[in-house]
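Shown here is one chain on its own, the form predicted on its own, set out as structure tokens.
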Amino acid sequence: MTVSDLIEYGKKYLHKQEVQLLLSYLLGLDNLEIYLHLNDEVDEAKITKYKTMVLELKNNKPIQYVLKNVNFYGYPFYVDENVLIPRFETEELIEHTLDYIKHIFVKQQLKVIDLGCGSGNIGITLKKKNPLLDVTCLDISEKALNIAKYNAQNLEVDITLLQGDMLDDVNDKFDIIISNPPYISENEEIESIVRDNEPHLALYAPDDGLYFYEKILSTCSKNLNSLFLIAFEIGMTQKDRIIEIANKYLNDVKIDCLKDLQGRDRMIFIYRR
């Protein structure tokens, strides 16, 4: 078969801008280059993993899953079935994150833990924006965390990997903690192609989605410098009992709800300085 005729397979079951991003992958080619090779032969392997992607997304597979890859604040993620497909939604908080550490902190180097880690793309993404920061990456499963080590190995980071239930058997002290917990309710309506793919684990969590938030609000104290950051990812209905949970737990902070680029309140911010 050639390129064309691969073009023309893929066609019949797939959005052509999923065809081009198939056949890039597998060529090594950009989306124009394909378009000058229609006329190559394609090699038995090659031809018959593309089948077995197209199949895949045709059964409503993510792509990023069928690749393996996800492209996350310009960087290349190794992602599978063990780990929550990354969003743009997170990269805004790494960026308003790595605002609020030029403001809140005189010091350079500081230390941050990355809880529910999954890929290790937050604290990975810190590391590599800012080397001088000591960044620890933390999760529950096991099989994240040997891909967040694939991903850290890859981009040439060196982290801290740490197995756990978020701050229960972390006895350090941190500058910052930064979280895109599970906070889906248990009873919520999410789209066919998260709910059958991604991990439920770093999906869903009790308490309308809330659990994780007061799970790490109510022990962090203990891990926390006296001037700190504490960074988190949020439903977008979430922010007012969150707050609610930080003044419970925390005394003297300031709390800052920051809305996404589409206007929906996604990040909160709870700081001393």
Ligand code: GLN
The other form holds:
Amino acid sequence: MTVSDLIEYGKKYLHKQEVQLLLSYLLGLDNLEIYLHLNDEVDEAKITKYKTMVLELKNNKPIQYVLKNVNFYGYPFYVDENVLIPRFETEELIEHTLDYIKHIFVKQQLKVIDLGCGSGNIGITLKKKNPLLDVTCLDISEKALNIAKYNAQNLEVDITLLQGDMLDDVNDKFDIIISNPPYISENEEIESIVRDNEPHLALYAPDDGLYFYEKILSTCSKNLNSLFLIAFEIGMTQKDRIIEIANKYLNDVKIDCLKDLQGRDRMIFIYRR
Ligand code: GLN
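What would the structure be for the form predicted in complex with the ligand, rather than the form predicted on its own?
Starting with the chain above, the whole complex follows.
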């Protein structure tokens, strides 16, 4: 089959843009270049792979899992069904965190822990952007940690990986805790493409989605230096309840809630300076 045949085949099941995405990925060409190669013959292995991917997409599998890749903050991250697909909002969390780091701390050598790291997107990106940070990525899932390890190697950063249930077995002290924990309430309706494909371990949390914020905030004092920053991604209706939890366990802190680009309350920064 030629490239042109593959386009026709794909268009029977998918939108033209999806076909272009799959082919450009498979053939290593950019979208427009595909049309300069319409009459090229494609080898059998690639045809089989292409047909599998067409079927997966047609069956409502997220494109990031089909391609096993997502662009996050300009970096390519490997992802599969064992980890959450990194979201655009989480890029905003990182951008603001980098700003807070500049304003809160005078020293440069800072220790950071990313709790529930999944693919490692948060910790690895922070390290890329600020190589002086000493970054630990923690997750309860061994499969997720293997993916974070692969991404760290692929993106050439040196980080520490740790398996654990949030801070339960962590004794080290850190300057920064950052987390995008599971925060969807167990009875909340979410898009089927998310519910049917992404790991529930990474999505849902008990106590109306607040369980992990309380778990982290109630135990983190033992792991924090005297000046610190805690950066959380949050669900858009959780702001007030999380601020309340933070005030219950930590005193003498400032708390800011920031909105995402769509104007929703999506990030909380708790800090002492
Ligand atoms: N830290 C990862 C992310 O932000 C995974 C988060 C999670 O699994 N809840 O995408």
